[in-house]
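What follows is a single chain, given as structure tokens, in the form predicted alone.
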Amino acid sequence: MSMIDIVKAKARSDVKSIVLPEGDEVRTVEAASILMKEGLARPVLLGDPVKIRETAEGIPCDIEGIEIIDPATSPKLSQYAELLYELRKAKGVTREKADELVRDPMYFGIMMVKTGDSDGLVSGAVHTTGDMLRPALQIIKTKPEMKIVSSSFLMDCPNKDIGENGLLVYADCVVMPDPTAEELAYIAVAAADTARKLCGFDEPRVAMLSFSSKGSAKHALVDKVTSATRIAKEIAPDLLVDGEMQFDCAIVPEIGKSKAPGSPVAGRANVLIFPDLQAGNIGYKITQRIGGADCFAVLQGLNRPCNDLSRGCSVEDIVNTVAMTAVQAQG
């Protein structure tokens, strides 16, 4: 079984409500049906009732049964724009500033998820990262035992004697171009819980990834590295986290035990947290491109799941995060 499919059978097995802000955007209302169809989540679809209807009709594809609500028509308007003036009084928002934003489908999917009224939240299909990651900071805010928000790439390898049987977990691809060795740390805790919930890992091995292996070369980007290592054990005590050490090391058996002997984690490593946005990114690529892999990105570290999409998604990239949000939202 793929890791996708691992995803939506527990997706299936406790449904959850997702709220999609770009509710007329034709692919957003085509992967709303398969969602529907396939009992991956109870998808909500933001935005004018008439037309939403009508891009379903001209795909063409059913909505039978979905909920559809125009932000500004709905009974919780009020009650949001008075929350949201409330959260953000402090840096200057007007209850007449909060009852404008609520009307936008994306702050209107932001407060939905902040009050409970649905589980998690995707975008991205029309928006940016930022209109997104920007009113779910400002709401929903990071979870009270992390400082920041990042990313986690769960990759699905061909060769399955990686990682665990051929699942990997890299961070961070995406959010923090030049993290601290502070929120270096973060970042392996919160990706060793994605992977957790998300791919079943039953034991997280973290890798902190460097081109040094156990001070085979001196440097302030090694320092910032081992720090960094040091103080995800401070943070979480029972997680398994090594390093620094270079990718080989991290996951053939035999490297690992020449470059860092003795480690519970070189070798055999299964969530690998990368040391900067450029090695990151470049790392999952070369993965995804060369090395066949099948990548499936999501943000980790909110107090409730938001997922962001590349404005060039897919259909099917659309009903797979949404799989892993509402995955994430099981808790």
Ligand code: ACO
The other form holds:
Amino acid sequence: MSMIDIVKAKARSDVKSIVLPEGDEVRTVEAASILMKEGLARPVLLGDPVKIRETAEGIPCDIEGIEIIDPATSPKLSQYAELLYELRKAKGVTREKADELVRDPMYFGIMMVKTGDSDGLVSGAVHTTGDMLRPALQIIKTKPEMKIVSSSFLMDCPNKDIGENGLLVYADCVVMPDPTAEELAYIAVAAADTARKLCGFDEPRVAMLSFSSKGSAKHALVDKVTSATRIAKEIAPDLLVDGEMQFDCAIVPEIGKSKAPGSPVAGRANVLIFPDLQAGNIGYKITQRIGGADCFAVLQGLNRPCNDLSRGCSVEDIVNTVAMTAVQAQG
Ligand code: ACO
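Right, the form predicted alone is done, so what does the form predicted in complex with acetyl coenzyme *A (ACO) look like?
Then the entire complex follows, led off by the chain already shown.
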């Protein structure tokens, strides 16, 4: 079974409600229909019900039984606005501004997740990553044990000899442009957690990537990665984490043995932590486009699951992301 099939089986075992704020967007409507039909989630579409039904007829697809909520006329507006005001008044949000914000489907959806009216949220077919992330960061916030929100990409590679039967977890490829050493350590710990809970890795083996392996080069950029490795070991003493090391040292057994002898991770890493967002984002796209890997992104560290889509996403991408969000919501 592929990684995504395993995730879908888990999603079906305990069905969660996932809100889709871009409810009248054509790919989103079709994805909701598939999610409902395949029992992967209870999708909730936000938007004008007339427009959503017209979109479904135009595809055509069946959205019978799918909950549709129009934020503009919802009886929850005032409750959500009051809560949003309380949460953000210290940041300058007035009650009037809160009233206005909750009419925006993105904020309305985030408030549904915040209050437990929905188990998770998926958006980004229309909105940019920043527009989707900001309300989630401001309102849902991080888990108590996590200092930051970041992301993992689950890379399902054709070469089954690497990682965990071809599966690798890359982090962070979406959120933190230039993490400090401490933030990088938290990214590593969060990615190991994602590897365990979403990918089913019994033993995450985390490599902290650099252009240097175990002191082969001296530079401030390398120092950041060695510090992050030390901090990650302090935060999670039982985690198998090692660095700094080059990409080949992390995943090729012979190179791992020669460049980092005795390392519990080198040569057999299944979780790869990139030193910054430029490296991570470029790295996952190379693996996808040249390496032929299928890739699936999730946010990690948020107090409740919310996930971002690429604006170029397909219907299948939305279905997969909702299934992963539903599994994250299972805890
Ligand atoms: N974790 C937790 N909280 C955070 C984080 C984080 N990583 N980043 C920001 N915050 C919080 C801030 O503390 C702030 O909280 P507050 O308002 O309660 O004080 C709130 O979020 C907003 O912070 P800002 O500084 O206003 O937000 P910023 O403008 O920095 O935006 C964002 C944050 C959107 C995550 C930004 O860092 C960003 O744009 N990252 C890159 C996104 C991107 O474009 N990725 C690549 C494309 S995606 C792809 O290719 C798949």
